[in-house]
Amino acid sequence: MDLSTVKERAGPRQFGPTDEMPREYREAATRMIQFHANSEIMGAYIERPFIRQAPSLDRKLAVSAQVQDEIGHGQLLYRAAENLGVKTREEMLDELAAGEGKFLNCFHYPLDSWYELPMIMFFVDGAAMRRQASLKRTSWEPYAHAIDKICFEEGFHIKHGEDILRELATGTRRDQEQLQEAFETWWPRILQFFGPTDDQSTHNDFSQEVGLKTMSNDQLRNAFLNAYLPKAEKYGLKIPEYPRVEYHENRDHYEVYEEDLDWDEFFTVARNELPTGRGQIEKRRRSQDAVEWVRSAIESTPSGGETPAAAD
């Protein structure tokens, strides 16, 4: 298939292992899915403290529960990428593991407090969904497979996170402003978790184009904004004065001045070049190195040919 006829044919769901796809459109499928997978993985890593420190006994069961979803749909999404026969799973492991790959700006810096949990768990995850819900109409079907059953779990994740926003909203005094304090910090970075405006975004036309994306990102933004901004505000926190955020009566309609996010730093984020990132994949480099042992019993196990499932 060339890609003249790909992007005639794009729509929802419409190509799949047994469809002989151009190049452009595999590499630039596997760049996507590959990026998600990781963001997935590493997400799981700034979680997995707070396993420990949570304050009950059913908050450490619901973080244990939700860091292990994180890290299956990672691996969910490296199968879906692998069958597009760019790299293998093991190979986008090795980037990851490398400093090579690329993840989400929210999970380059770690999180230091209780209070900072629903900053991911609520809002993060809620700006995940916005984008992860447009992909169950993706053109490459095993990732949209995959996403089913991502924002099945995804859906469970954003009401635990909204649960903590609750009780934290409605707690003491200082309960309230250490939140606000963290929702300060983190909702610049929130802003642009859907990556750079259309404008500066490398991408976004060829997957547009190829229906690998349904949305462009600064559609996804707005639309973001305009459904968690108002829940922000209903558990009492104070929009922030910068970035600004303009209100439009006639449209009912929230809109960020973009100019005012701090895109330097996000492009250093986004090379990986950020101090915290960086420990944060020095971190993930150990944790796997620590269970090569486990990958290499399970892979010198004779599977009577099927695949074995290799350990994260």
Given for the second form:
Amino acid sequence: MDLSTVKERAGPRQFGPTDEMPREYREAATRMIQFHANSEIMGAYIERPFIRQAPSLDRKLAVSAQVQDEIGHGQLLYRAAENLGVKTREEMLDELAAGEGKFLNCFHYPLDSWYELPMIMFFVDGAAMRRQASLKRTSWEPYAHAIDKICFEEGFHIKHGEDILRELATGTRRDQEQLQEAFETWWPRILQFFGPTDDQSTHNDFSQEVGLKTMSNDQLRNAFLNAYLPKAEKYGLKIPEYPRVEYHENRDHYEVYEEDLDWDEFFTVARNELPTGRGQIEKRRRSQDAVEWVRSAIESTPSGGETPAAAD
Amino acid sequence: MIFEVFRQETEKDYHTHVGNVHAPDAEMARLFAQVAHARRKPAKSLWVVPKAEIAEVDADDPGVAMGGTTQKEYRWATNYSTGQMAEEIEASEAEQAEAESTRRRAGEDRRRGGDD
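Please give the corresponding structure for the form predicted together with the partner chain, as opposed to the form predicted alone shown earlier.
Next comes the full complex, and the chain you just saw is listed first.
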């Protein structure tokens, strides 16, 4: 299939492993799915310490279930990326361990206290869910298939995150202050979740033309802010004045002041050069090394060798 | 010889156990399976497996611990009351509620002991 045919036929779940796809499509899809898979894995590593630190047994169980889910999502996604034929799962895991794999900006920052957890589990995961829901209509069918299962589970994570948020927001004054502080720290990062605005984004046009993405960064950010800012206010969180966000009722549109956000830092993060992010990558590499013996045991089993079907 | 038959309806479905056939060899088994399980109903593919090749772990066997008996409400979206949510979260929760009621119905069918 040549690129113009791809653009013509692009639509929800239009292409799969039996289609002969052009190199550009396979590379763009691999970049996108690999990024998503890496983010699931690195997100799990951010949340993992809170299995121990959770203040109650119920919370421990739920955080632990959440971490398991994220790792599972990562595996599903590597599989969906693998059958594009650009990179093997091994290569993608090695890239992540070597600090070459890209992942979501928010997972490069340290998470020091329980008060910060809802910033990830509610706001960041909520933003991710908004994006994932739009990907049920992506043109690469194995990706959409993986997204089905991811969306099925993700609702629990966000509601659990909101439950923690509510608990802290209705707690002591000290709880509320610390929560507000965490919100202020995370606010600019949350705004940067969807990347630069449409006029600055490099990969957006191509991904939309071939149906990999179905909504632009701006559209997604608007939908997210529309649904989540009222929630923040409901729990008494004050939206920081800076970086500025303004709501234009006539266009139902949030204007984010791009110049208020630190894009130098954003791109430092994107290049995996933030010290805390490097620490996270290193931690992940050590974990991967530690279980190398499991992988080699599986690979030396005679029944191996057959590639399982796409995301199931 | 008994062969168990698993039918996949469309490309996106799992193979589901639909019954078995008696046949002298694998080739005949495939043929019988086609006639018995894919002639009327739509099918994308069939797996035809010698019964002896299917390993079974039975919940009644000593030393076997299966899941499903532990309280796991903490892991479902339906268990957290957070009020109105973004539409994609509502959709996810609806899927979980649907899965839960399917599980419950299946449980009741099993207890009634039959597929009548």
